[in-house]
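Heads up, the chain below is alone and in the form predicted alone; it's given as structure tokens.
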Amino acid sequence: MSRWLGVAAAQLGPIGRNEPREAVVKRLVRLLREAHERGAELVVFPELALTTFFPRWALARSVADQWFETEMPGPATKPLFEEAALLRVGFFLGYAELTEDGHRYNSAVLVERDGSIVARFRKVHIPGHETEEPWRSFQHLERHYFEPGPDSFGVWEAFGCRVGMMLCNDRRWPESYRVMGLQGVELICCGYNTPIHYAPDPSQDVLAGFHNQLVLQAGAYQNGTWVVAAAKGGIEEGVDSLAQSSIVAPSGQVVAQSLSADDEVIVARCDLDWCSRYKSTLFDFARYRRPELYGLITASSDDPGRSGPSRRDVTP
């Protein structure tokens, strides 16, 4: 007998610089209700879902703190938690986090169907640059605003399965999926904000959608897991960002994808036991992996024998 879970990716269209959180939360609640009506028990919202994507501007951190959350839930986000508990629908929500001791993270929270927080994740792979680069048409200053998350990729028992989390650039790195895959992950929640123009190498612009699908499908297939990825797309404050929110099966097949760059809900009914078809056969890690030969993957950059250039900027 299979285990089934209704999941949704709740894509957001643009959020203006001056759009209040309360207005954004109302949009999130509308999407949550639609997902519930269509059978979802878990809704995945984008990265930095409560605000505009502020790393596009070079601002003092004290100015940017207006877009950070000091508590979760807070006064503005409490209605989302209350509606989720009322509907018995859980969610994944990306936001900017300012901790009590002054740390700033690009974070996400996983919330169960009763409104309780299961876990918090802090983005591991921080892209972009640290200081303003005037030659760019817009900035990507995540490394100015955020610290890398101090923890690895966890997996938690929730929604009747093993759930993992990642944010945006994390989805481009095979290690993100593999660390969760080694913990038996069955469903990965991912939110992203991806500008289509990539200033360090504009030849990649036309491939933005392809690269997005490539990593989501490969990560799902190679680790026998569902992946639910939600975008914030469209032209936000003059910057065009990728949409194409997707739900990917453990086979690597895309079972649902957004059709617009606006607020949109896509839904899939996931057979969680589909994961075991891959975990117990082709990707039986215990039987087939050769970890004793993979040392170079985690070797530091100054280790002898390491080859290849070091890039200071990666696509978000």
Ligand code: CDT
The other form holds:
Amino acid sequence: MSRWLGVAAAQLGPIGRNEPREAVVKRLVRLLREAHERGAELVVFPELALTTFFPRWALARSVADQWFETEMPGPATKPLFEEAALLRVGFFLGYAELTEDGHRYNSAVLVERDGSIVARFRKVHIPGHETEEPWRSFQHLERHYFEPGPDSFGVWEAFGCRVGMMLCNDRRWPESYRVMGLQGVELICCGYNTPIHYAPDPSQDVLAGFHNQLVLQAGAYQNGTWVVAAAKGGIEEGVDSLAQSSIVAPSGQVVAQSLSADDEVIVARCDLDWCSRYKSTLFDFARYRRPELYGLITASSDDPGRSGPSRRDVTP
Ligand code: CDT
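Structure of the form predicted in complex with this ligand (previous: the form predicted alone):
Next comes the full complex, this chain leading.
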């Protein structure tokens, strides 16, 4: 007998700089209700789903702190938690976290169908730059606002399966999926904000959608897992961001994808036992992996004892 789970990616369109949290939470509740009506028990919201994507501006931390949460749930997010528990729908929600001892993380929570918090995840790979670069048409100052998450990629028993979490840039790195794959992950929740213009190499702009699909599909297939990825898309404060929210099966096939760059729900009924068809055959890690040969992957890049090709060894 197969295990089934109804899941949704709840894509958001733009959130304005001055849009109050309460208004955004109303949008989230609307999407949650629609996802529930369409059979979802788990709804994945985007990265930084409560606010505009503020790393596009160079601002003093004291100014940006208005977009950070000091508690989860807090007064503004409580209605989402209450509605979800009432409907018995769980969710993944990305937000900016300011801890009691002053750390700032790009975080997400996974909330079960009874409203309890299963786990919190802090983004591991922080992209962009640390200081303002005036030559850019907009900034990507995540490395100014956020510390890298110290906790790696966990996997939790929830929703009748093994659930993992990642945020935006994490999805581009095979290590993110593999660390979860090694813990038997069956469903990965991911939220993202991906500006289509990539200032350091604009030749990549036209490939933004392709690269998104490439990494989500490869990560799902190579680890035999479902991946549910929700975008904040559309033109937000003048910056166009990729939509293309997707639900990807362990086969690597896209089973649902958003059509708009606005608030939109996509759903899929996931056969969780589909994962074992990959995990016990082609990707039987215990049988086929050769970790004794993969040491370079975990050696630090500045480890002097590190062997293997470097840029210096490559013939121009
Ligand atoms: N939010 C986030 O991580 N965005 C990055 C943008 C590219 S790096 C400037 C991403 O990987 O989609």
